[in-house]
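One chain comes next, on its own, written as structure tokens: the form predicted on its own.
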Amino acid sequence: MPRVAFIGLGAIGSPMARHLAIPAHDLVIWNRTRARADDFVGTTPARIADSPAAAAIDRDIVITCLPVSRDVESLLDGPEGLLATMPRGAVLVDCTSGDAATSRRIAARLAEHGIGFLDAPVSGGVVGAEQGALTVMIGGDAAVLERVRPVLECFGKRIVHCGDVGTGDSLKAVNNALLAMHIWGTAEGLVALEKAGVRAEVALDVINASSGRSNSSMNLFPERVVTRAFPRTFRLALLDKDVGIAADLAREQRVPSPLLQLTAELFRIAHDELGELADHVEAVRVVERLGGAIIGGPREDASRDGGHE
């Protein structure tokens, strides 16, 4: 059985890691938070290595997870870098939300010392994690993937192969654009319905059982905008960073996409105006901030929320 080393322990890694905390895998973690990794083997069967590239020791598979593209690349070089001690024959599976352009570059680096490497952003949030039931999104060879399967399967519900290096990253890009859209475009619409006199949950009613449902008008506005109780389970920032990411590629690839770029710049002002530990969900006070009103829940909320109404 494989040897694994994982690295991110956030709030979807470490749901990931606890999965990959069997007998069989002898896991080995690190986090740049020491106390996060402290906790994590405090409940779970793992070591804690000092740095990356004692991480990285003897391990067929290291996993990472982290928030952006640029943070794995940092991880390469020096002393304490993966390619200090990453064996040949070793596969970096990169779990990040991240960009192609700098996954591929991450690629080529892990090539020249005989390592593979599959960018592989996964969709599900915390609990798909938890539940290890994530969508998989993976972009690379066919053949490496094959190798690490029964490790990914450990969290991944559907690992999907989406073609080369870089493709992972892009479809998980597009898909967190949409996400977004239908975020912004549903408060839009709630936001315009409540000051007609029409309540959010009349109006999800009716939406869920017609053809302007989605998962944002299905899940997400019932469980956290109605209530008013917005739980954090992924950032506003993330999703931002995301959404900036498949704007890039439509522009790189010269598809005409005044909805992506417009989303993108409205989620960069909602990122801006609502700082860096909001969840993404949190995006819909920046509508109802706009357009005067309370999506649903008690009309008390308005005071707390700002005085939107």
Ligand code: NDP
The other form holds:
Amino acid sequence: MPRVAFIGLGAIGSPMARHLAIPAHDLVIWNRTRARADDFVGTTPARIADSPAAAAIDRDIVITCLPVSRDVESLLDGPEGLLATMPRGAVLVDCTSGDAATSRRIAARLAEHGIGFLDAPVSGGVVGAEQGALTVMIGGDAAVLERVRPVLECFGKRIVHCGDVGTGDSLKAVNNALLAMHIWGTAEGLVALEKAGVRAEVALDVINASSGRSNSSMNLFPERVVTRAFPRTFRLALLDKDVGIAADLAREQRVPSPLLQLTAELFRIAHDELGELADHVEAVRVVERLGGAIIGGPREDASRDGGHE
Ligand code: NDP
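The form predicted in complex with the ligand is what I want next, because the block you gave corresponds to the form predicted on its own; please supply it.
Next comes the full complex, and the chain you just saw is listed first.
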């Protein structure tokens, strides 16, 4: 069995790494903020390394899950960096929702050292990670994927080879841009309906039995918006980043993409307004403030909505 290191114990990284903590993997972890690593080993058998370099010693597979590809790139160099110790023949599997250009640059750097690279962003959210039921989108060499597949299957139910390095990143970004469009569009429609006298519960009941439904209307709005729960599972800052990657992709490919560009702009505005800690679904609060009505739940005054950071 391959020996594994995991780097980046954030909201989704932690539950992913938990599935890897079997004796055969001899799991080693590193997290920039040590307290998160300490919390992790309080409940899960793993060894804490003092640096990325220390984590990568003797590892067959190093998995990273950080906010952006540049964060992963910044861990490669220097005496504490991954390249200082990662053995030839090892594979870096980057589960960051990254960007293709940076992933290609990382892959080229690693190849100079005889190390393989796969971009491997995931979908399914924190709940999917906890259940070990993520979808993993792979860009890179299919033979390298087959070598690491049993490890990815610890947290992934669907492992999909998308194409060359960077294709997993691109597919993930487009998926999340669609998520963003559904959230914003559903919010606009429901705010307008509230003002026209149709309660959100009634509107969602009909939409979810009709052709306008989506994961947002079926799950996110009933569970998180109408209830005003807005749990923090996936930061709005990260969705803003994803939509930006998708908008850049369309421009690079010379695809006219007014909807993608507009969505990127709207989520940049929402991110600026709501701050770094807001959840992605809280973008709805911006639509509510602009529209002057609250979707479902107890009536609140939208102009003094307390959700802003
Ligand atoms: P979080 O913000 O919860 O965690 C980010 C992690 O990265 C933390 O461990 C943080 O360390 C670490 N980190 C941040 N910057 C650096 C850096 N420069 N160098 C080293 N470590 C760094 O993010 P998530 O776990 O939610 O997301 C991680 C990735 O997974 C993102 O690309 C996101 O888009 C993607 N994703 C997230 C999903 C979700 O539901 N949350 C779903 C699908 C994909 P520290 O503890 O020090 O802050």
